[in-house]
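As structure tokens, one chain now follows by itself in the form predicted alone.
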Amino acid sequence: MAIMRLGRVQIRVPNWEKSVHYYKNVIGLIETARDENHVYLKAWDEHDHHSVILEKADSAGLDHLAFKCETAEDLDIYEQKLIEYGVEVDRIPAGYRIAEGEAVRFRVPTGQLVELYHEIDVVGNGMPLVNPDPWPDGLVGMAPPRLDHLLISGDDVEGTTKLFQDIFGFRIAEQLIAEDGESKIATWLFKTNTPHDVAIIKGPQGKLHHIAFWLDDWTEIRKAADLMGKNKVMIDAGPTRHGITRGTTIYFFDPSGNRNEVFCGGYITYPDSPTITWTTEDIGRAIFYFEREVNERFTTVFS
């Protein structure tokens, strides 16, 4: 029984045509399907049919996030564990979304909808599985190889953190602690071997701070910054480095106002990795290690 990874995010984009163009041509995701109100996209090195769904909507934000499980039976096991934990659970039928099987849906204490799934069509990464090249032809934009993580906000950081730990076996890579020395302001949780598959921060209930795409190295981060300049993308912060996770980063906004990040570096986590703790007096260095301060927009703008 295991969650393998963050599998997808579905985000609302009121500025529809510009947002679709942006995610396909500036970020460089690949369209795999669409219907009247959704466009399905994948990063080039992902084999599953999609990892990002754009939803035509009146306001920006996160519709849901979803984790992929190893087997279909995991859905039954996790569903029962959630019910015993006191969480209300719904079943999403196969075919509800293009290329997907059944899913289990629930809401975490910070207000976001989360789904678990296993079955999804496999379309490959554009290269053969025997004697492949390093990357396929025809990549455009920033061309991230994968969706990496997201940061969500809400009132009950500790409640959502505990749920992910107790039910799904997530571990805390890093945490930001309040002045009382105990209360959690933010947590960075991992299930794979990255510093964070999902992070949770004290803030507006049920909101999204950002979704992040992986790039392989600092040169790719610099190229992404050039592409933002060429395409007049609004940059929020960076290029810079985090103290938390040690990753290098740029934060920026899509045409609908959802914050994106490109991220590389950081460290490898293991089940026995200790939790790193940051305190509020050093929050500037924790978030932006070079500047040692956080701009107001970064802490107040959510979607």
Contents of the next structure:
Number of protein chains: 4
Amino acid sequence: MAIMRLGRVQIRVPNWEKSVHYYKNVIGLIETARDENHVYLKAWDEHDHHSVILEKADSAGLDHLAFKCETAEDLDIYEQKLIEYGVEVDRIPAGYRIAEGEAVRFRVPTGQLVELYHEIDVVGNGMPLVNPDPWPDGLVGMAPPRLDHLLISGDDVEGTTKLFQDIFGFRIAEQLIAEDGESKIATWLFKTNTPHDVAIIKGPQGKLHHIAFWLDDWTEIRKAADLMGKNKVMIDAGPTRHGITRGTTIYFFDPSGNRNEVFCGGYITYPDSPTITWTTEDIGRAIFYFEREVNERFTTVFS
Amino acid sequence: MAIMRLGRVQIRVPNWEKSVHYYKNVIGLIETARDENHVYLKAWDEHDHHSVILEKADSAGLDHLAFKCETAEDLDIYEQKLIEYGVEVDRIPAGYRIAEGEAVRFRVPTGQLVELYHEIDVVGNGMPLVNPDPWPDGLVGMAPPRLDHLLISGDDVEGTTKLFQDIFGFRIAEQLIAEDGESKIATWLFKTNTPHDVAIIKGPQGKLHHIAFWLDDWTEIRKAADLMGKNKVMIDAGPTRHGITRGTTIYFFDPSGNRNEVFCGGYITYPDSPTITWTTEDIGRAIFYFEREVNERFTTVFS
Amino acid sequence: MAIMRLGRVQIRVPNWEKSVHYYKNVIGLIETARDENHVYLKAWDEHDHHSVILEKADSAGLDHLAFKCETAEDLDIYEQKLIEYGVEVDRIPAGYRIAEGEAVRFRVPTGQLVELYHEIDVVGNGMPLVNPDPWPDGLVGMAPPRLDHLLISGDDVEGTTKLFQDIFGFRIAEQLIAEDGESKIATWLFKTNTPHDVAIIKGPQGKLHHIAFWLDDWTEIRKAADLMGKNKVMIDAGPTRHGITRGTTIYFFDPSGNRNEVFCGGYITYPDSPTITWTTEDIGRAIFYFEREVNERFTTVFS
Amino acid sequence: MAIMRLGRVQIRVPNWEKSVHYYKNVIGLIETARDENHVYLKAWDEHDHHSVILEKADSAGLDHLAFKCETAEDLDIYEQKLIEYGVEVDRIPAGYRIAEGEAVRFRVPTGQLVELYHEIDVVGNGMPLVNPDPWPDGLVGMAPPRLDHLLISGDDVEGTTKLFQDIFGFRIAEQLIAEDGESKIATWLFKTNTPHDVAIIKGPQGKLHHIAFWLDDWTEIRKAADLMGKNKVMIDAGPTRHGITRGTTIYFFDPSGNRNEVFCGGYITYPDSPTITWTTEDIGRAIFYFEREVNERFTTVFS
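Next block, the form predicted together with a further copy of the same chain, ref. the form predicted alone:
First the chain shown before, then all remaining chains and molecules of the complex.
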């Protein structure tokens, strides 16, 4: 009876062949379907048909992000709430995307398209539901078990934050506050028990800072970094730890220039978790706890 | 507007002094209050006043377990639902326990006392809410960040499972099914996004199999085991991995004979996560994936 | 100008097909040659042609162990020393084994055949010697980088220990002393800077307790255990830590009944490292530090 | 009958109080003695009285490095060899430093003072030699078990390399070769079974690039980085992996400006290990395998 998770991101990848190869063989996602301009991918431990759609395009960026809702009725309820909130809403018909049902689409104040959906084919995680092993054979690359979160940018951070809070019941795990002591430069929002399902940062309107894949272990972070070395992936920052969320991390770029993250760790959140606030004089430590300084590329490159 | 988490367990510890020392210095919980017959403890990353209460007693065992609800109204709503379900319900007045408000108390079919509460003093996790470090100084022992789950035993596993499902919306992550292919020998239930907040197994009525503390890392499991070696803690099984939940684990006993677990890992759950079923011929692998056999003590000792 | 390392073990494997499959696909050794009754294997980071030879046989056990010497002259020097010491010595001609030169062969007081050799084909570790990656692609199974040590049994532990000390300059890293406070039940001997290259324990004459493969990381130990679970390998003990050597470990059996170990960690040794002594009342903690007790199988099964 | 290990470095620390505090509380070395201008320190798992001497001084840098020899006679033998090699040699009398005997002193072509010594008080590693635990209580900071290696700079890299090879029997594990395909820009030399005990790089004459402390685990690297964050230690690079040696690493500065490293992993070496060669077009990957580029500070700051 609510949003369950960040279920899908659709990413534009101008460098098409290399990007498809990269997401399949370096990240290690599994292709589940393909049409002329899209490749549908899932992480190995996800049961749904796909969580990442690559789109052949002229420029890099985020086509949209989508939350999976628990019930079909959630779409109607949320649609009504959005309309009452003054948000323009579209319906995407079932079958518009492979293996998916209807979706509700709207734009958040920071400019990104967001969809809500419930129906999607379930293909399983490659293991039986009776007496399974802990992991399947044949994993390749970094092999993240799942998509974790994304960070989007735009002007009205507070507007998008408030919308996610008011309509969907997201809560603020952490926030970065401007020197005025009040206005939000960035927010990290959770709906699950993780430290963030989506984050929003002041920056170019309608843009993507990064999508993040979950890794289970600091040792998996090292393996991911080895694979970046082997495959000449461009690293932006890390391996390091975030002050925000406490998670360990590497930022790097796909062959089309979209920033990816592998993320591991962080604390558990609950509805009563207190919001942690960061001030700008500690921004280095907030973003990269070990080094306590942020490289310029990290704060200026979006896609 | 729901149960948020397993918030508290109250454990009977006949071997009083040694047990208090053990939970504080070997497990590494923090004492927050004490009266004549109780010591109140919290794990370092919990914000509430306590999550474990030790009770001076003649025999080991579980006094009760308690779930923290999101709002005060949840208590009324759940109370009403329980009454309609035919369950006898008590109210524990505010102030009955140190730093706590009112609680709703009832007994589940497997015989354990369960409480629901909302009010409890918030004492924080030892770090500021502005610009914090990822962990505080001065941690001792295994230093789990939080209580994770517990496993209770009794005759009517299906009754307690159904009650948790029907009244509180718990879901079954995994289940162990008898040779008849139908009746449940054990269930692992989640309300958060973890693989289990509470589990129920066929066994002596009203008893405790173990309480489990969360550890972040397989390396923390090794450190916990080292501390068991150093402190002559009796290990029951592990370090090993569960087939069920995929988590890594050690089982061991407190000085009073209550079984403890340190648990790490496992997958994320959502309302649409499929239930995984285990059959009895694979019970060894289900419980201890590496060894594929269960020691007798593990299946026969409860407290 | 001395023994460089434990270079080779030859193991008898009656359960031939399954054992060959196991050493190649579960342990993850690489086949480099084969004749009618032997398969030659190397671990991935070894440069020499082979370190493990499997031998088709009627019963499990150790055919021989062999040390690689730094120079061809070492063979003559050691041969002379052995003869002066009263040990009967044979020469194995070049070509007796695939890819090897001459060897000097003798029997130690505990009954095992030991060889010394220098010449062996160098096949490399699968990576270039110019600008290599840290690890090659295509590793399978536990993928240990190298053979580490072995533990042999027999009656005259002190005789074999003394021979290794007097002739080859091995030193005692650790020893287990009988209740008389003097006689050695077991010794752990090093020639490299590791805590042991070979160990000797009181037990059936001329037998093998285990051969051990090196793993780099506690996380690799977990992965090895996962593979034991997946492949139904019989575990003897572990994952655990040794008091002796401090190493982390799993003991398990190949399909022919030879005990294997994966070993990780331990301290560095030097010629001036003090010998650590264990007494029998602490034997549990010496062998398995976490559990502080030794299962009967571990002390009674040899091959 | 040879050099056993890098036994000691003496480091000049102008920022005296902060540096002493840092080496004791952030690195976590143990003070064993002190005179007016020196603090003597050891890592916890070293048995000798000290391995690091801090010296009050006007500028940062390396006073000298010293190798511990196996026997007292080694000093005479090496002294004679050095004289024959044309190297000027001094004798440092016993008692010149606290807890030490005589030393032989000479200067290598790259300008550093090197000492050879055998006698030093043995103080143990804080644990009994009978039935010890795997680690002592009370460790603080990063708590490296031992000093591992150092990297020195100067003009005549080949001269110092050759001297270490010819006189002491060091071998080249890895080397970085100039564009002429021949001349050595840097060499990594081993005498133990580690990938390097000392390394030499083209750079300012007689200078120190870094001293490195050993850590056992990639997780210890993360903990060390956390402590750098907590204690505002300036990080130069890392956590990352070296192409050279495969080790994982962080470079950072002590409060006086001497570069430190924590180093973990790497392969085992033997006298027959092949030399790995790196060419300048791959220098980024050689130094920092993940990022494949070297920051300017790393190549220009020496002390």
